[in-house]
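Shown next as structure tokens: one chain only, the form predicted on its own.
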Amino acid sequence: MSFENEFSYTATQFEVVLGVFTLTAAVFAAVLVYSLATSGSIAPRYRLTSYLTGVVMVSAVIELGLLAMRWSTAFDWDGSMYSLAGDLFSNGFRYMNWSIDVPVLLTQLLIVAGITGAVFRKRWAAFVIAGLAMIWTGYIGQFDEINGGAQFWLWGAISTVFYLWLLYVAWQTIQDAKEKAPAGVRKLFQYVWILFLVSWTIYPLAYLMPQISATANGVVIRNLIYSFADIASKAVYGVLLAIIAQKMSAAAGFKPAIEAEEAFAEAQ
């Protein structure tokens, strides 16, 4: 049982969590529109990244919708607090969503980095195996998050090992991309690495929150962390990869990308 079900909430706490779900879903919807609207200015070689961003955004909006509905039905207002009265709230929706999004997000990185052939297949397999293993072992561990017993810490540690493997392969990919990218794009790949490192590394804070602050405020903070990390690792990441893909397309002489770059320069 998720530790969210252990507490009652003030109107403010309840509305903040519900508002965070709504805001995050709205950001994902906006990025979905952006990715589809700008896909035409990206060369066919890189365009798949925009469509994959769309897949991630649709998946994430559905997940946030389910979370919001479960949050709303799990607790009822008793005149002074929101208390558990209906279906249990579950963070399992997040893990199922990540099972879709993580392999897709990492595939996008390989595409924009220009990795092809046997190296692409090898790294894609590493990304999928490490990513899914990281998610599913963490999912097993969170079933013991209320007690904070051996299962919680053991599976959390195993999940971290897979994350470090995933991080290493991402670093390799970004280093390769920087070597091949035009001078003006190398800095953007460095931003991708920083974004990846920061946004993916704060997820464990949310995982550990039941042990850090087993309170209603801890629940609020946990969901703020999850939402910040989701927006950074999915929405901001998707937009940044689209910008890189457009610049790479322009450098390769793709006319719509050149026109888009010129239009952006004029707007500034």
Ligand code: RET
Second form
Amino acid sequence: MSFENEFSYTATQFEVVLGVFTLTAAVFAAVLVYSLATSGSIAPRYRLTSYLTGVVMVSAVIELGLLAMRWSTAFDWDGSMYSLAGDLFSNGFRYMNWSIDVPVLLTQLLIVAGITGAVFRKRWAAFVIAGLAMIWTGYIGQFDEINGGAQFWLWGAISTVFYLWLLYVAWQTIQDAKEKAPAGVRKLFQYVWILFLVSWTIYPLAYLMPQISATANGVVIRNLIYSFADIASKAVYGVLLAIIAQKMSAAAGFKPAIEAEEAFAEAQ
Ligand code: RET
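If the structure you just shared is the form predicted on its own, then what does the corresponding form predicted together with this ligand look like?
Next comes the full complex, this chain leading.
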């Protein structure tokens, strides 16, 4: 059971969580439109990244919409507090959503990094195996988050081993990308790495939250940092990869990319 179900919430606490879920869903809907609308200025070689951002955004809008609905139906106003009434709230949706989004986000990295052939296949397999193993072992662990017993810590530790493997392969991929990229784009790949490292590492912190602060405020903070991490790791990341892909397309002489860059420069 998720530790969200252990507490009653003030009107403010309840609304902040619901508001953040709604805001996050709206950001994803906006980035969905952006990534489809700008896909034409990206060379066919990299264009899949725009469509994959679209896939991530659709799945994330559905997830956040469901979380918002679940949050609203789980707690009822009893005159002084929002207390559990009927359904349980569950973070399980998040893990199901990551099962789609994590492999897709990592595939986008390989595409924009320009990795091809046997190396692509090898890294892709490592990403999918490490990513899914990380999520599903963590999923088993989180069922014990209220007790914080052996199941929580052991599966969390196993999940972390897969995460470190995944981080290593991502780091390798970004090093390769930096070597191949034109000078102006190298720095952007460094930003991708920092964004990746920071936003992904927030998720294990959210996993630990029931042990750090088992309070109603702890619930609010956990859901705020989940949304922060979601926006950074999916939406900002998707936009940053689209910008890189467009710059690389322009450098390779792809006309619509050059025109888009010129139009942007004129507007500034
Ligand atoms: C878990 C369990 C505890 C240990 C670790 C975890 C890592 C989770 C991560 C999730 C990333 C999710 C993303 C979703 C985007 O849609 C499973 C919480 C290390 C890194 C990027």
